[in-house]
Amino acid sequence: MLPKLTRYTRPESLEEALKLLREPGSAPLAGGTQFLAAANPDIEQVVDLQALDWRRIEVAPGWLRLGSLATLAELAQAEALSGPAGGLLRQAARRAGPNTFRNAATLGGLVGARLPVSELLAALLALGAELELAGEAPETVALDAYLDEPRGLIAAVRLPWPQAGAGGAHAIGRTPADTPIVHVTAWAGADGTRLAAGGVGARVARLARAEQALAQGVEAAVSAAAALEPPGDFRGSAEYRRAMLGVLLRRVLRDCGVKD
């Protein structure tokens, strides 16, 4: 519910919409997935971002570049999305949700919401990714300070491209169908490995002390990780998120080709 919203707006251009987003009580609206599920009671305004040309997805010289109103449905089938990290990314996109949600999610509201569960903005992580953020001071931040520190309003989502190397993701939930309980993305390129999951925090995050710890092994990476505390809730508790991080890390360096 949203119990004090009285007004929806459709701006035509960025100037419009940061000005009525300066507003009190506006919330920007994108695919609504993740907006109506929050149902904010101090909402009195909806922006509506959809006229903006932030769909998107394009290929520059080193660079991929994921306009965030682009939806998932759109990024898990995108051509500009090749080689092994394209299939990572496709491969998120394909498991945020069914068809019906893939259709109106979009990846800005994706990252936005900083859901503590997605192996997509594992996927994100695990790549590299920064964001494009608009405003009177456009800037760009890497995904992973935007997560500790939210701001601005997000055009886009890129990436350095092509990537070399190799890739892996696995996820354990209850069913296939339900969200992950614990989920591991890995990817090692030019730079080294890079380590994401989710479940095992507030947010997904880079698993930091573990790609530091993967210089001396696989199982020092796993250690590594084991030094978390995760949260226990209905889908599982935090001893059993902390055992299945250790299984996802070793399948996904397994999938990467990293050896112990």
The other form holds:
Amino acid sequence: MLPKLTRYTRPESLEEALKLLREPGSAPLAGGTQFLAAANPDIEQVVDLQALDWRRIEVAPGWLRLGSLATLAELAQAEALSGPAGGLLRQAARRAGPNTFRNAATLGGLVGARLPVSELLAALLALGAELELAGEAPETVALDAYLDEPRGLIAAVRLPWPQAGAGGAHAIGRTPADTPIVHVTAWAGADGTRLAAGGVGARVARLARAEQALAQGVEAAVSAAAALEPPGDFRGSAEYRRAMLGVLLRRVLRDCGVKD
Amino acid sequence: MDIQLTLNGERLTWAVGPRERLLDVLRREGCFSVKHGCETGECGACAVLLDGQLAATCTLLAAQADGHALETVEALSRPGQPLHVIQQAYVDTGAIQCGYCTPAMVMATLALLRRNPDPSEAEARDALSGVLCRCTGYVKPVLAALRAARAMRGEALPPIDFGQGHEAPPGLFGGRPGGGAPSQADEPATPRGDGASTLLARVIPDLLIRAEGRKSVGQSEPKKDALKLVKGTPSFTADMEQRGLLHGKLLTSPHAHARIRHIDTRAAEALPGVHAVITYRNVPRVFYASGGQSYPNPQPWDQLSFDTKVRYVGDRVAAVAAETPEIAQRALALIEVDYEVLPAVFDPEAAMQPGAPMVHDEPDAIGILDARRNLVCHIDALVGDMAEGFAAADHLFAREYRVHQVQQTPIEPHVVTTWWDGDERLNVLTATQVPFHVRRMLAPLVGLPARRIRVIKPRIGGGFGVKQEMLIEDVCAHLTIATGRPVKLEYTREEEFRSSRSRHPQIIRYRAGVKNDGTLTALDMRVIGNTGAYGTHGLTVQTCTGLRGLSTYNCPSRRFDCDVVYTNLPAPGAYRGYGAPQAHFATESLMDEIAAELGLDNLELRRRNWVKIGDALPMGGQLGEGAGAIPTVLSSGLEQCVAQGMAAIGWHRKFDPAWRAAPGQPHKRRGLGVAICMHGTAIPGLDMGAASVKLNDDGSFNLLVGATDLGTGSDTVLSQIAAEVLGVPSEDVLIYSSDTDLTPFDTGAYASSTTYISGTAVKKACEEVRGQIFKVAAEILKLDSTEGLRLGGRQVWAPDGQSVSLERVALHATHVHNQHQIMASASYVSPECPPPFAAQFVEVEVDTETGVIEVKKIVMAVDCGVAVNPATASGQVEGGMLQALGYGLCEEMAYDDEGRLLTTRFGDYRIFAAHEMPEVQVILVETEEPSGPFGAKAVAEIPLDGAAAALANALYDATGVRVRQIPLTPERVWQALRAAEARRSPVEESEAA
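Output block for the form predicted together with its partner chain, input the form predicted on its own:
Let us now look at the entire complex, which starts with that chain.
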């Protein structure tokens, strides 16, 4: 139920979208998978972004640019997502949910929702993603900075491309396709190893301390990660999540070929 | 605003509201194939093709579809047109059960095959992953998708092998199979085919079955209701429109335990569009029990339509009828309730302690054993002498098992529409398993004589017990009475999770006495059953736990002792299995524990003790509503079930160390688990079914039954039984089920009773009609007697080879001479309760670092007597095992400390989806049950019984760790593994600490 929602708009241009979004009670709408399910009662106007040309997946020199309105299904099948890094992204997109979800959910919507658990967000973090934010003063921000402090309208997700390296992703769930209790993704590239995890904090996040400790070896990274204080819920307690973070860290690092 | 879209090829302009969901608009515009199952896009019943892609329409605004193309199943085959090949494949493979999610599955298949004409099984599973199904276990839908692919590629379709039946291998029947000894010779009776044509294995021991020349019974005929279900034709409660319909909505309690000091409904009543607000203040105070059970309903009668007290988060407070669901929702927010919050109790043992909060302190509830101690009832039963039994034992075992609360989650939520008809009788169209009970139970609550109530059951989108309740019919009826208008009340998924029914959590404490050779001498079962806020099925479910826990194995001394306890949790009720899955988890875990401790083979130990043909079931004489006579086992294929199951799961691998360790993965351990299951078939001396059969003047028959097909296929099975007796193809049997005005009585669809009880009633009625047909035929054929006449091929045949068609018999009887209607009715109630038997096997791979159990394969070999329709029978087992897997592994109603349910949507409450199911194999081991119609007994509930214990036993087999509580979530398993590790190396552990 969205009791206050009285206006549906579908702007044809970014300027129009931004103008509409400045109106009080406005919210952007992409695939809708979270919008209607969450049913925020304060929303008065939805600004459906589907008419914006933000769906393309393209490779430019040095960059992979993923339009924020690309669906997860499109990401999962995109040929542009090649090599080990592309494989990591495609697998994460495919595992994000059943086909109905992947067909509707968009990359920008997924990022904007800042879910506590998302293997795709973790893969993007591990691959050093940045966001192109639209607005009066368009800017590019690192994905982890956005997750800490969201702002603006996500036009695209950009990744340095191609990336040479190796990646790994592991997750634990109650069933094979369940929302993970804990998941960890690693990417060992030319500029070092990045680690990201979900289910161990309020949001999917980089494991900065574990990354730093990695210089002292895998077990040092595991110890550093153990300092996190995950939330506990019916899927798994804080204690379990903390322990599993270590187990999965070892596994993803092994997959990346990171030796102790 | 106006939106323009293309729907099934037609360009349309629709006026929609800015916040209307696409689902609601599609249904308003007549696309009834698009079903409501949830509000979060997670069940997929509402999925359509949007620009060719499968999309859930409950999470899309209608306005989002502006400019797009939609396709629904209505486009595939208009009324009167032949089915699309995909639809035909769903019908032919038996992929349709309740049919509520079938249109979405068909569209998912269409989307798949358009982009991929030759999909693999994994791709087919992924294509169906967004559509949750609670009935089929996805086995046959996946097969349907692959078969449709072949058809669309233009390939010839092989016949579908529903297990044509083969004789048992020599030595299997009557003889003793390989037992627990390892054997490489374990070969499945029927090897699995290429997945595209072989559905199941059947073992038919008794050649008489085919020698009799049965034409309909034993055939996997398509479902009688397949056409409407696969076309998405309006058939379900929510699909039936009423002019002037109002929408009902329930206000429920935010507190687990509170008294309502005051309730002010004036603002809600003043809201334009609101027609009635009902609370305890304007609804009569009449106590009842909501469980749909035979008269007189078991006590306690501790429920009211509305009370001055709420007893769980989600309990009823008030209800509103308004012009739209949205106005009703707004009105709820305007109802002011002043609660006096009371201390709540959730733990059943704490609830029995002095000083615990009293869940039922009202003085006028009827039949509570001891409200002060929150005791609903006490159940006990004794066979033999416990002291003697334990004295005779060489070993004593004492174990405690805990089982949790899970929900049935049919994809169709509870939904009911009520209205006054022209005769000012209250019509109740409802998704119920028990229409006759609903009418009888509803009458006193609404102050109408039962004759002024008509209950109609349309197609039902699954029930699994949760619709064996009069759950919301009274609320809807009160609203129609208050407004004079038709009212629809339909639960959201969140309401379904919060405010319906579930499976009883229990604490089960076993004490067992066992001799050195494994013979049981004493079994003492103590159960504490948590029935939540209301008694409803509390007595009877827990009674069944005792019956099922103490019947599978012979034992001279047996005792059952059970307290059923109130707490401030949502009341559990009937859930497929009805106390037996709880009992089986404990019993079958215990049998493995005994075997391990005594160093015996776990199957040999069971075989030594399990009941065999001719054995009495003494607990049946004490526990159960129909208790009295002591039943005897008349048929059992258990030995064969075990042999077949062992072969199918590859039991010999259990003894192969090389297999048990996963190569290259030292943290993985493999194991196999087994559980033996025995269930009942109907409640003896109580469950009654009736049927009436009428010969039409074209030679077809109307078959009216009270039996309630809730998606299981019982209409089909009953038609086949009728067709068999009447010598006609079952298309000549026009079945109509469950309408209190039109059909004879039936207790309803529960207790695994329909095929056996209602089927026997159908058989008797048809035999009576057959006699009437013979008299007319003899007259036409100028025979002196009816002796030797038989029916077949729509003809009556005389011994001398003459014949006369049924049509001519009918025309003769109605138009020519001695005119009369050939018609009969019959009822059946059984003194017997023949147990179906099954062997449940699972293969698991356990990740010892994370506690994750990966189920590789699940096999059940079931003796359900003669399978009247092997496709529907195996479908029952496949879907049942999906639910049983969820029970053992992942499904759980989780609460916070205040008793608020946390798992209120699919996703949080995880049920298996198509792309994560293990390999499922069903083997029907058919026996001939002498007391059943054409040798049939039950199959509906037994698939729920064994999986949880088999999983726990497989976990033990893999890791040596015993977990006595379900579900076996990763964390629970990990904790157990860690504790075992600590026990093994206490020194290192203390150093680490």
